Amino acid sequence: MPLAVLRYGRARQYNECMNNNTQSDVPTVAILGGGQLGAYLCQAAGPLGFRTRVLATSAPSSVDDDADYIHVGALDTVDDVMHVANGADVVTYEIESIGPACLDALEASGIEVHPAPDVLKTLQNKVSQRAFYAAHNFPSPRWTSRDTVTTECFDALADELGMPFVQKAATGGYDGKGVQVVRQPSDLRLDFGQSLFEELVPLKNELGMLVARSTTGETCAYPPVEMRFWGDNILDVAVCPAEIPKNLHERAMQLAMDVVSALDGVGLFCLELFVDTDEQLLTNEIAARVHNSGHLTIEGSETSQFEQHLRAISGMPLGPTTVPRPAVMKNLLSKLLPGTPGPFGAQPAHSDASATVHWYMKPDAKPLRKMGHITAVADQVGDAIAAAESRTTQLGFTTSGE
């Protein structure tokens, strides 16, 4: 018997279309994954006239107050995935770790899925991502790969890439996990399995490029988001528009749209770009989903990334992507030990004149776990950053540089 719960969350809003139709007449979106990204997709769905069915991997989950229907199961179990997908008009994801057999089952079912399973399969593996970039002549750092990593690989890798170089697990890495700078043979992570190796690029900036592409082929990009990282590659602060020259803005937006079009992708994608010290743009990783760096679009843009994603996968016209005033997003990263209870599940989003606080309703803490975020919008980037940092300190969370 599947473990499921039907919820009509207090945050849900129903527009006139939904009030005037029976449930069977209301278009339904199935979302695979029940984290904070899924919660925001659910919140954006109601005003657009959609109901939501969510596959969450645990209970409680971040979607509990926002989804119309929640099934608790596994993202790599075909029965669980198809239980949520069946009855939906379109299926999408808030996390990439969908099992290959599940992607095959979705493809065979004839249910509309965006981004398409073959696109997600390409992007689930960093080596296949880089092969895709190479096949389409998109610029990226020098790279190579190994299916099996041993310390005997070191000299050949150093000769090819220079010293030091970077090792990335081909699959499964996120928020700084699965990434290692290699300076000596003992630094190699043999447990990563198949790995991507790349040169260590001298960086000026790292950008998050949010691109939406519709089922109709309509494509748009948000202004570049500058991503500033905490320690081991965990996003700390996102700033939009990025503080880079105007010509780089235009080049970055065009490159990002070209990449998503070459993928034939549908939905909201985030392409991470390196800006090197010569102001050359290099493609890094791409996420086939809404992204942490795009949270600032909730307050900072007329169309949030979450609404935009739903518009794209349903064939609706895409919304405006302008960011009229500088917007800054600050992640609330926990300093508590694993399993430590916190006040994170009881606090709704709230705001004042300077900043908006969002909680992800996570019941416990882990070191540097994202428990929520703060967005500040101001006339000057520095003022927005100061407002976000001040509220972070007031809440007792880690601030930049601690």
Ligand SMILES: Nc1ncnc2c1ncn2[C@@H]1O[C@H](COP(=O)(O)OP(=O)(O)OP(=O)(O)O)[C@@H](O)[C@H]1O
The other form holds:
Amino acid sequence: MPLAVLRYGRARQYNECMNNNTQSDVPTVAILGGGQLGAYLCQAAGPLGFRTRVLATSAPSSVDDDADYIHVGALDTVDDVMHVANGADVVTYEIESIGPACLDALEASGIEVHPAPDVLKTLQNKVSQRAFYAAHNFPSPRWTSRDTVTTECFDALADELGMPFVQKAATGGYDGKGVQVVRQPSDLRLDFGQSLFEELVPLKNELGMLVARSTTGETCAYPPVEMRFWGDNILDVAVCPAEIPKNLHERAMQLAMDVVSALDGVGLFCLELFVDTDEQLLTNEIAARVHNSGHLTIEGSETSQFEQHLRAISGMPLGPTTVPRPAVMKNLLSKLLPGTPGPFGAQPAHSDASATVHWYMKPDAKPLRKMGHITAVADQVGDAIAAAESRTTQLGFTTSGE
Ligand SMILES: Nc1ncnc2c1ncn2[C@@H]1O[C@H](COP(=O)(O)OP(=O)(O)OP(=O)(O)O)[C@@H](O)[C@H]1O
Ligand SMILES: [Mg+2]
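Having seen the form predicted alone, could you give me the form predicted in complex with the ligand?
And the full complex, kicking off with our chain again.
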């Protein structure tokens, strides 16, 4: 795909043709999903010479200031998806819940889609994802699955996995919703439907491994990002490089690149890895998209995960992935009541010597909604964490343990 460095005024118009940017030779990326990940992709697209067409599920949305063209519609409606895809050179997504009929329609259209629809279909279901890891002998927690769950399943599951064990809804989970620990038969969630069951891994750390693989097969990994959670499995802080033994860094990076290569994936992926108390690496799950744990690459690395994704899906050479100084990202999680309007859309990104504040332009706050994030870079991890925490408190946002 020819790439020229071009910049455009932003459309900020819903369901209308692109501003005056009608040159047909300008490479165009369609992005399914209009959340903050989509906004960052749009911001990275301009300097690389791409125009963007975004399918947002609501208006206003986080991409309003950044997309060249926005269509408001549903991620599982073929007409909406194809409306945005038509006229694009390549289609990608910032959220994984694209409907199966839409994936089929995209495939049938012949438009390039990255990561490919069959890759996404494998990953959308936690059981088929585990089967993929097993088929390639990637290390995983012990697991089994049931298409339907009854309390009678309990004894066999406890025998196979030990006690307690973990139940995960095969589809539809996010931020830990659809994941629970089972200690007794009555804990089993029958309403999850098809479920993945896993041993409860004694966790030492959780890592987010960012890997880019391009249409040319070029593959690279960022240093391990340590994900620290609190409350209901919501990412609190991401730390790079992860505070784990040095000998695990290379192994984790290699494992992550091997997984993405085995998938034949193209784009930026985030492999979530467990480090258990014996310092074994185990695959948890993979996101076929840019990821919250990679936000710190905006300030922390020469190539942000968003730029890297666009490079990968357009066959451009991949950029450097080093993170020269420790970088920390802290999510700004709202603790306001539902429906309370936030001042968040009005505030631009703010940078001081030690911390950069990003806002996601969300029109209202819900409890624990991600309203933005802070990135801090310092010579020592501890200093970066302290800078991010102190800025969070100054802004009146939730900090760990509250
Ligand atoms: N087998 C396991 N053993 C121990 N802890 C686990 C296990 N599986 C999941 N967890 C814990 O639950 C969290 C959520 O699980 P998982 O990542 O599978 O769900 P999710 O809802 O898809 O998460 P998200 O979409 O937010 O990444 C993990 O980050 C980890 O802390
Ligand atoms: Mg997860």
